[in-house]
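Starting off, we have a lone chain in the form predicted alone, written out as structure tokens.
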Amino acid sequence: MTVTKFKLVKNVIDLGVNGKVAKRTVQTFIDCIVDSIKRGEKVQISGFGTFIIREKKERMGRNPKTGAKVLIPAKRVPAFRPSEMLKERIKKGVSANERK
């Protein structure tokens, strides 16, 4: 099963938030993080993980069909690191509604 947009969405509207409301809150939480990183900035949210860019350096490669190498420019790409916290939760299997 795949969490997407709308299923965050709907979760923000359970919880007695406007439709509208609750779709621009998830829109510009995610906005804010895009932004945020594309600006080299990092993005760390307490107890979840940290989002950030690293950036690949140039490198060579090879062409699977032709064997030719080839180089591969660098770039940079978004990655997450999650929290212990995060990690810790899923070894042991406690969602968010389960925490004490």
The other form holds:
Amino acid sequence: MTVTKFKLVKNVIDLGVNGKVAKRTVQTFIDCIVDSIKRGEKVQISGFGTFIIREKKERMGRNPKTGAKVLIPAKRVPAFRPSEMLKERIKKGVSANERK
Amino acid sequence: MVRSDIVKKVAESTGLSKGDADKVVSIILENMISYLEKGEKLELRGFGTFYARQRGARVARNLKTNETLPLPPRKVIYFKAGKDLKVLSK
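Can you switch from the form predicted alone and show the form predicted together with its partner chain instead?
Let's see the whole complex now, leading with the same chain.
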């Protein structure tokens, strides 16, 4: 099943952390990254990865329905680059049927 | 911005000491990674979704020596940005 914010918060609470604190920590963590990216600044989290902004140049595209050429404007898109450690761990990851 | 900046903000918003805030952040990160390792999809509403995708085995080549070496199937992590992240000022 998909893991949500709620699940992350619950797991922290189960370890004996106060509910409000757990909730705020998860939310602040997310807000920090969002704010930083919106300011145009990358976020580096050691052992996890880096959230970066990729600059996309403007380019010609086509409307697949009409075939008309359209100019796709330059834009900035957020992206995530996993750390080596995270990549390594995911690579070895436990497959679905080994799960308990 | 780096991890310690986030820890500082967490300490401010929760009233925890920086040391404790750091611990809670570590627990959350470790928790996130362990779910991804298990192949679970991690969806943080508004922020984005992390998930692992299976890549098949393929044969690669060492361009220097021209030897072929098989690459085993592996899992690679993907991140899809959510709507809050996508609203970027140009």
